[in-house]
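Single chain ahead, written as structure tokens, the form predicted on its own.
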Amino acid sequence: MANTSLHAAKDAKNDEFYTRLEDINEEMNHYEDKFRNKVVFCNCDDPTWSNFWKYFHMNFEYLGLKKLITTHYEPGEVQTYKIEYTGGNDLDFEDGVVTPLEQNGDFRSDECVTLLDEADIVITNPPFSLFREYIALLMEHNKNFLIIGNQNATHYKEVFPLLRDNKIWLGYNHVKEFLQPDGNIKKFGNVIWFTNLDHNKRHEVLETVYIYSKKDTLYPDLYPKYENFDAIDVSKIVEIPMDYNGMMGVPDSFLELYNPDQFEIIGISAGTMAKEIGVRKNYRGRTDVAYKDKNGVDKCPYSRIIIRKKAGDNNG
């Protein structure tokens, strides 16, 4: 299989970020019951630098793992290797069976896909530039996973429908700092965990507010109604109204608090996916939700997730 794009991703500065051990530990603490007797595969992780390999190696017995596998990638036709660990000395990170690979360790290679099929859970920090292709491979092979990605990926046409349909969701934490090859720290504000492993946070009730309305009044000062889509705009998550059962546009940060028992996700507010749910062109000629503020000025909110409360939910 051609590996030009993966080679480019490896060389690109925006893909050369190594996850800190403390960030891995902070997220994994919420999934400890998911690993017993499981095969964990880190398929974008050279064990000489990967803290994913170190974390699961040192916690192998504690988590009750069955096997830990990692693969090394090198561009071109260079032969690489895999390492498999089934227990022994958890604190010796070189402990494991090293086997040469015939191919170069690209996660899309036949050898790595065979290992993927053996695995129960895939955990890694894949190249951000290949995120669409990476998550598609995981879904195609019906894998459980916990991976790191850019928050912008929630808007990808290959990713958002998976979030909408509760096939994947967000994890607990943001990853705000990464190690770079030169030893420096790179800081981010938009890197998150994606997973399809259930966790307690996604079942926490999101508090909503009760705002008395007469008949069908849509609180125009607080919640203006879109002119090109049948929904109201909610500019802050803490102001989601308890006593409104229609569609609402809420900020993207809702995805981090989304409880599928309490709400359903309808769609997204802009672009092709907005057109699919019936958003019409606005005053700018774009497919993007728009409304008039209390002074009659046309407004387009930055980005909105369209949601609706589930029937019978009266949480506040």
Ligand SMILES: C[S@@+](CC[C@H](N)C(=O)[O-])C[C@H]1O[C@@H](n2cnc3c(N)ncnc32)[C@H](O)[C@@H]1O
The other form holds:
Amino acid sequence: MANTSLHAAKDAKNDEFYTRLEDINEEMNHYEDKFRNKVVFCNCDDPTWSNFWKYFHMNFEYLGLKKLITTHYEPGEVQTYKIEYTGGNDLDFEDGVVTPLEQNGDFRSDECVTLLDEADIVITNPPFSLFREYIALLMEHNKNFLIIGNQNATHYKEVFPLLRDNKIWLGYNHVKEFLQPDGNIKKFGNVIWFTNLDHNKRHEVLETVYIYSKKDTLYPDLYPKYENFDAIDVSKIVEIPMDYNGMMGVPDSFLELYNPDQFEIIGISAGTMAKEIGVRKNYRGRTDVAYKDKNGVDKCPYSRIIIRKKAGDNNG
Ligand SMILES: C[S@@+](CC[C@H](N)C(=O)[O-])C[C@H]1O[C@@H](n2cnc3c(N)ncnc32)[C@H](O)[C@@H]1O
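Just the form predicted on its own so far, so send over the form predicted together with the ligand.
In what comes next, the whole complex appears, and the chain from above leads the way.
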């Protein structure tokens, strides 16, 4: 097997883990008012085991759904089927109209894209190895969605600009456990929900601290200035200063608490996307933000989101 095929096979194997009903339930609770009269499409879900199918089938009447559709993928040329449910029998999860597909259920196939166009909201845990393509397709087709993905995806060049521009955002919960085909549990520490459905958390004010010094400079030990970019480093979210109007580099976890009425996201602190916002080369010759600590030692914080408080916001 060629090396690339080997990688593809390994990625495909790593994609086989299934979302638990309780995790779906916990996240969907925050969007209950969004489903009325909507067509929900789960396009990476075999209804024989998918808890997404089960959840929406079970809650069909309660949520006031119009239609539920799932399709699933079989590798190779194997035909698969779609199943559609329009309500009436929430007690039998197998209830629904089964229609064979001509293709293999790949979410990118013509048949699945036609179903995508029929759908209002796409909800699933797609294969992580195809996450870039998956989200690009949803954006291209202007779909609302709630999908599970790895936190690392927030740094993808195909994903970060969408977060920055408030086209998508993070959901409420981390998803920590998944079921594997052999019945074992697979644990993750960095799996989250991505969505473009509005929710209350992104309108909650993030607590900030009042810490401004009289000379218009913040305590330099607490908030060192980067040497290669005009921003200060804020190493803990709880220490974001309320009264600083310049740019700040904050840990990635900010994205989970980001309120677009309170802050704007300017960019990311490392790599090509950092270069685009004007981060210059540091002492290591790289475009990662860097500063000298109080002992004069060069420091390069692991990863930062560059943000700025919105004009006129004094919340916190
Ligand atoms: C992480 S699993 C999640 C499965 C299910 N959505 C769930 O949450 O339980 C991702 C699923 O996507 C399927 N998949 C892989 N490539 C696909 C493709 N091109 N189109 C649709 N589904 C695909 C895999 O077979 C796998 O079952």
